[in-house]
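A single chain, nothing else alongside it, follows as C-alpha cells in the form predicted alone.
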Amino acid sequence: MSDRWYEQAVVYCLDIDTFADSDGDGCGDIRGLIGRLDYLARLGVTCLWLNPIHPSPQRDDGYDVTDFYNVDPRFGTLGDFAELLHQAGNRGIKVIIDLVVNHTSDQHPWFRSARSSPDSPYRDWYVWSATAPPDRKQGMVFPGEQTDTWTYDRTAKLWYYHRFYRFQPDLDITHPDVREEIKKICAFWLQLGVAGFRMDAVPFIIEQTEPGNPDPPRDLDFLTDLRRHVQWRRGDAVLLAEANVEPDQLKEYFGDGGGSANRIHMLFDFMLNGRLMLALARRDPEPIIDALRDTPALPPGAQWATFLRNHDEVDLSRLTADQRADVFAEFGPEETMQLYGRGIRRRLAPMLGGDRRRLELAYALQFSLRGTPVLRYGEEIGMGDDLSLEGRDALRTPMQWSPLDNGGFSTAPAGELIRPVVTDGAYGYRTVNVTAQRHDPTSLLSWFERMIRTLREAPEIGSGACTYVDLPAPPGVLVHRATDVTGTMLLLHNLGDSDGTADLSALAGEAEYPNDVLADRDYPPPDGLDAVALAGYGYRWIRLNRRP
C-alpha cells in the first residue's frame, strides 16, 4: 500500500474486552483477537482501530488511563500486543490505537504526584486554579452526568480542570514537557509497530484552558508539530481525529493553508453522519445532498472517515431541534433509547427495525460516499443492543460468534462476563451470530463480504471526487458519482419505499459499458441509462467507465 493507504482502507473498530476471550476469564483479550484475524481478513478489513488498550481503573471504559506505555493486564502483555501486530501484518491488516491524551485518570502517577506537593515535577502538567472559576458549570461533555468542569482537590488545595468526568483531570497542553511526553508516547507505539492513532477529543487536547474563560484559544500548531513528529518516525503513519467542531473550522484541523494536509490526515465526518441519519429517518436524500454540497474542498492527503455507528451514541447535536425530533421519533422514540438529549444509544439494526433491505441500503450508501468507511464490530451481522445497561454500554455488548453459551465469546459463567451477551429476542446470540451467517450465502455477513470486495475494486470511491448528480430521479432517490484517474462509478440509492426509474441518459456519452457491480437484486442492464430502475430501499453501483 502507498503512504496514503488510508484512502483505500476499510477500518474496523472494536473493544478488545468484548471481542473474543481466549482464557475463559470473561474478558476479551489480545490472544482472542489474534484468533479472529482470519475472520476479519475474509470480511475485507484492512485496518483495525482498537479502543483504549492501556491500564485503567475502567471508570470510563478505558478512557481514564493510568499508564500510556503499557497494555491493560486484562488483555495480555506487550509481548501479546507485538504478536498481534505481527499476525495482523501477515494478513495485510494495519492496526491503529486510541490516543487518549487530553486527560489522564486521577489514579495516574503523574496526577497523584501533582496533587501531593507544589514542588512535584508534574504539578504544572495539569490545569489548576486557586479559586473557584466562574465558568465551572459550563462546557460539560456529559450533561446530566457531570455537574461541573472544575473540582476542588483537598490535598492540593486547588481547583483542577476536567473537560470530562472529575476522575479525568486534563493535561496542560501549553506545558512544553507535556507536549514532549505526548510525542514520546506516539514514538513508543509507532516503534512497536502501530500504523497510527485515533486521537480522542482533539479540540480539547489543543485547548489552552484559562480559568474563567469558557471559550479559550486553541493551539492548532501543536497538531502540525505532532504530525511532523509522527511522520518522521513512520512515514505512512496516520492520525485519525475526533473533532466534532463547526464546519468552518474543519479545514484548520487538516492543515494551515499551505496547500496540503500537514496536520490531521483524517477526520470523522460528524456532519455527514448526522445528515445520513436524518435522511434515513425522513426517507429523503436531501440532507445528504446538502452535506455533499457543503463539504469543504480538502487539501491533498486529507480524507474523511465515514461511519453510521461507532462506540458512542449517535450524535445529533449538529442538527436543528426539528431535525433531531424527526430522527428521535424514527430511531429513538423512547427515553431509554436516548442519551444526553442529543444522541441515540442503539445499534443500527434495531434502529431500522431489523429491516434487511434498509440495513443493506444504509451501509451501501455509507461505503459509497467519499471517504474511508469505518465499521463497528458486530454491525456486519446485524447485532442488537441491551438497553438495560447504563449509557453507552448498551451498544458495547460482547461479539456474538456462535449459538454456544455466551455467543461463543467466552467459556466463563455468564455472570462473570465483562458485560452480558444479548440473549433474548430477535437479536439474541442464538439467532444472530457469525457461525449461522457463515453457513448462509444470503446472510448479512455474506453481503458485507461481497460489498467490501466490490468496494476494493472501485478505488474512485475512496480517493476520487464525490458529486451529486442532478438529473431526473424519483423522490427518495440519491444519485451521485465518484470519479478519479481510475474511472467513474455511478451510485444510486433509494431511501424511499416506492419503486422508481431514473433518466440518466445525459451521462451516456461517458459510458463505455455500464454494468451493475453491486445491486440489491437483478435489474435489467442499464444500457443507455435512460430508464434505470430502482426498487424501494434499493441500490445500484454502476461501473460507468474504467481507465487503465
Ligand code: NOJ
Second form
Amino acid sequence: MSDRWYEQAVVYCLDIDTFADSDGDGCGDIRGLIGRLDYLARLGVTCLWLNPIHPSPQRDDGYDVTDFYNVDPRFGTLGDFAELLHQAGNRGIKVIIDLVVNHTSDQHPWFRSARSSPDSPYRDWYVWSATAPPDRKQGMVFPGEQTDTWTYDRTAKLWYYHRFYRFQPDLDITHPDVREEIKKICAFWLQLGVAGFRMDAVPFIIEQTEPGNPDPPRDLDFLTDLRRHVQWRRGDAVLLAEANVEPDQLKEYFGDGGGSANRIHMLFDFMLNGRLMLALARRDPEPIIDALRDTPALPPGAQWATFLRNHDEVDLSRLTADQRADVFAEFGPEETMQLYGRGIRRRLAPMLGGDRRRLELAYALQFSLRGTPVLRYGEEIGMGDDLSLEGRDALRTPMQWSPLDNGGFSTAPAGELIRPVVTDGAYGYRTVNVTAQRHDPTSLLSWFERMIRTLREAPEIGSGACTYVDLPAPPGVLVHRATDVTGTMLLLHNLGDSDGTADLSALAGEAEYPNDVLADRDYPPPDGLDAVALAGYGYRWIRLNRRP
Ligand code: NOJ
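Can I get the form predicted together with the ligand as well, since the one above is the form predicted alone?
Now the full complex is given, and it begins with the chain already shown.
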C-alpha cells in the first residue's frame, strides 16, 4: 500500500474566477466552487489544482500576486477558503494551490517599498542592476507580448529583472529573507489545510540571476530545503512543479530520492505533452514510443504529471521545426490560433475538429500513460475556445454548466462577466454544457466519469511500470502495458483512422482472463490475444490479471 496519494490522484485544474459565480457579480468565487464539489466528486477527481487565488491586479490571470497571505476578495474570504478545504475533504478531494514565488506583481507592497528607497528592507528582495544589462533583450518567455527581461525603474534609478512581463519583478532567491518568506507562505497555506502546491516557473525561481549572464548558476538545493520544510509541516504534502526544461535536466529537479536530495515530487511532463500532440497530429504512435523509451527511471516517490491541455498555450517548443509545423498544420493552421511562435491557444475539442472518437482516444491515451493525469476544467464536456479574446484568454472562458443565460455560470448581465461565455457555434453553451451531458449516458461527460472510475480501479496505470509492448501491431496502433504488484493492464490505442488487428498472443501466458475494462465500443472478447481488433481511432484497456 502506498501513502503516496499523488501517484494515484486524478487532478482537476480550474480558475476560480471562471468556474462558478455564486453571488451574481460576474466573477466566479469560492462559494460557487463549493456548490460544484458534488459534480467534481461524481466526475471522480481526487485533487483540485486551483490557479492563483491571491489578491492580484489580474494582469496575468492572477500570476501577479500582491498578497501571498490572502485570497482575492472577488473570490471570497479566507474563511470561505477554509470552508472549501473542509467541504472538499468531506468528499475525499484534496486541494493544491499555485505557488507563484518567482516574482510578485509590481504592485506588491514589497516591490513598491523596494523601488522607493535604497534603505527599504525589501530593496534586496528583488534583482537590480545599476547599468543596462547587455542581455536585457534575451530570455523572454512571452515573445511578442514582452520585449525585454530588464526594465529601468525611474524611481529606483536602477534596472530590475523580470523573466516574465515587466509588471512581474523577480524575487531574489539568493536572499535568505526571501527564502524564509517563501517557506512561511507554504507553511501558512499548509496550516490552513492545502495538500500541496503547483509551483510556478521553478527553473526561474532557482536561477541566480547575474546581469549580463544569460546562463546563470542555479540553486537546486533550495528545492531540497523547501521540500524538507514542506514535509515537516505536512508529511503528505506534495510539490508539483512547472519546469519546462531540457529533458536531461529534469532528474535534478526530482533529486535522487536520498535524504538530502529529495526535491520535487511531481513534474509536469512537457516533453510528453509535445509528443502526444505530435502523435495525434501525425496519427503515428512513434513519438510516444520514443517518450516511453526515453523516460529516465525516477527515484522512489517521484512521479510525472501528464496533461493534454492546461491554462496556457500548447507549448510545442521542444519539438523540431518539422514536427512543430506538422502539429500547427493539423491543430492550429491559422495564425490567430498560434501564440509566441511556439504554441496553440486552443482547447482540445476544437483542435480535434470536435471528433468525439479522437477526443476519447486522446484522453484515454493520456490517462493510460505513466504519471498522474491532470485535466483542465471544461475539457470533460468538450468545451471550445474564443479566439476573439486576447492571447491565452481564448481558452479561459467560463465553465458551461447549463443552457441557461451565461451557460449557468453567472446571473450577472452578459456584459459584466469576467470573460464572455462561448455562445455561438458548435461549442456554444446551449449545445455544450454539463446539464445536457449529465443525464446522457452516451455523453462525453459520462464517458469521462466511466474512464476515471476505471482508472481508479486500476492502480497499476499511472504509478506502475509503464512500457511499450514491442509486438506486431497495425500501423497507427500503440500497445503498452502497465504493471505493478496489483496486476497488469494491456493498453491499445489506435491513433490512425483505419481498423486493424493485433496479434498479442505472446502475452497470453500472463493473462488469467483477459477482458475489456474500457473500450470505444463492444469488441469480441480478446480471448487468446491472438486477434485483438481495434477500430480506427479506437482504444481498448484490457485487464490481463489482477492480484488480490
Ligand atoms: C507559468 C504560468 O503557467 C503562466 O500562466 C504564467 O503566465 C507564468 N508562469 C508567469 O507566472
